[in-house]
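Here's a solo chain for you in structure tokens, the form predicted alone.
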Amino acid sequence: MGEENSDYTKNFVDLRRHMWIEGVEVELRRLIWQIAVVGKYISAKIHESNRKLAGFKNVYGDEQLALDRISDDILKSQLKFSGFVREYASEELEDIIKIGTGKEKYIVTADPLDGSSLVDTNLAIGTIIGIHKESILDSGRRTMVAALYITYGPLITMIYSAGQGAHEFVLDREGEYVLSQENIRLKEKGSIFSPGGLRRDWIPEHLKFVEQLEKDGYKLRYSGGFVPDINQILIKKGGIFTYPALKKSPQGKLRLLFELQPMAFIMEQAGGLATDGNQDILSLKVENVNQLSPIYIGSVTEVQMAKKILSA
């Protein structure tokens, strides 16, 4: 029996330990534990849910549904008292707020609970988050320092990187998030692609690269919601989601700071890119909270293959 449990503690590799293995300086790695506890009780909130639309929309006219607000009150409420953020920016608030003293370290965007309109169908959706330490707006420089999303579906998981690889833990019946894959690598190419957007409306050049994607065997694996889309590549090892810019909406849907930007900095740690089809969405300047992107993310493959046939 003492054997048994020696070899448990020896394999168990939790968040807060595996952090601490990696290097992950010690406020970083207490800002990204605070924020996956967080995710516990979200994801609590999500199974009380009864599916009713609150009757409010949010500053980009969307619908809100009542578990946006209350994620985003949950999240907002936690980082205020924990010592190491001073601003927050979220897809549910006008503007980056002051929550600290101003002299914390860090900054946290967040999308609370991105495809929330998937919840009365019971699919998977999700939280996103990026942590800076210097200012988000009119920078061209890349400020993010770490990136999570949590993803609520049959299982609770999160991918994180600090930097150093992108990992994936699974929440346990304990209540622990458990080391499930450590330094995930996406092939150079993979077989999926999730296309958003109406076929009607995409412009030309994003027409031609999804025909040649149709043309080249790839499979169509599309949720309608942004972290399970991305999770499904990064889990898959290769292939690419996009949101294309559309004729009437040449900035496409997805927003830069909320949506886009963690979710480059983890895939390219992953050893994938992320562009807008012609710039790294990391390297994009970010000059308001409301900025949208076209975005092609993944495999180096798809991504390069896009924009070669959108600058062409």
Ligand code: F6P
Second form
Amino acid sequence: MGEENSDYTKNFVDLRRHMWIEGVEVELRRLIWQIAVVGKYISAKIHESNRKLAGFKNVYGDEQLALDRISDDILKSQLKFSGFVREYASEELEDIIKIGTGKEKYIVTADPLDGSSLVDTNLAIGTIIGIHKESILDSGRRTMVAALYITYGPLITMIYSAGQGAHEFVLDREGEYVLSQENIRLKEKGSIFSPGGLRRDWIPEHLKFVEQLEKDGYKLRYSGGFVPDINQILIKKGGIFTYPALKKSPQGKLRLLFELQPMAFIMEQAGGLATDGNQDILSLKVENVNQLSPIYIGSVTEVQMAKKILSA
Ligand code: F6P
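Show the form predicted in complex with the ligand, please, because up to now only the form predicted alone has appeared in this conversation.
Expanding to the full complex; the earlier chain stays at the top.
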């Protein structure tokens, strides 16, 4: 049965139906669907690892690293045979690799398991995906056509955008991604902040910005996982996440291609902004896959305030 015709008796909107209603082009929606399915496999691996943590076997760093690699392998092999992906770049690989026949439409970037060091703490972690049509390196143009992330927490949720808003789905007990929030819209101003990096390493301008947020009564919300921290801002409809330039690391810590640009795409689609303090994250030229960048991402008021203080 074709995906368009599948089960019209449902009284909820699942991911495939939503993308179809939204008019997402057929290959793109099939690709997004396949990636969402990979999320289920990755989540099964996380559970396996956590079962061991729950007393069956001790799990140390090595195994957490293995979880990163397993997630990457699952994703890569799924995309290789998807029929839609010609190039794949991942945090786990040195460089962009060619997969498929070379004639496929899309290039996919992945952080297969972001925040994997949090697995043993049972905090939320996630998968971040960017989907591009054109070559991603050196273009200096916006090449992303869609982005999504999956949060593995008490619930498994997925937010995707194919350029027509950002939409949240929850994986239900039957293994269906069910629409939970359509067109997430941030308020102009939020009330939480997630500041990465050590205070003693911040540059003076950034310190001034954070002090202003504190003075204005913003609540501190920082888990150490990029996916849940961004997710919190989206779901609470406002606030700001920063990982700034540090005194000894002017480009900060987070990766432009794998982490920052996909989240910037989604945040913009939800009415927010993402900048490095000066330029939009999505307009930054990606010269190599491991490029880092500072980031200020969230609702408009806070991001603009950051820009103002940083440029003073
Ligand atoms: O890039 C990995 C990562 O764990 C992100 O998920 C998170 O936002 C950041 O690093 C946390 O960094 P730190 O441990 O310096 O707060």
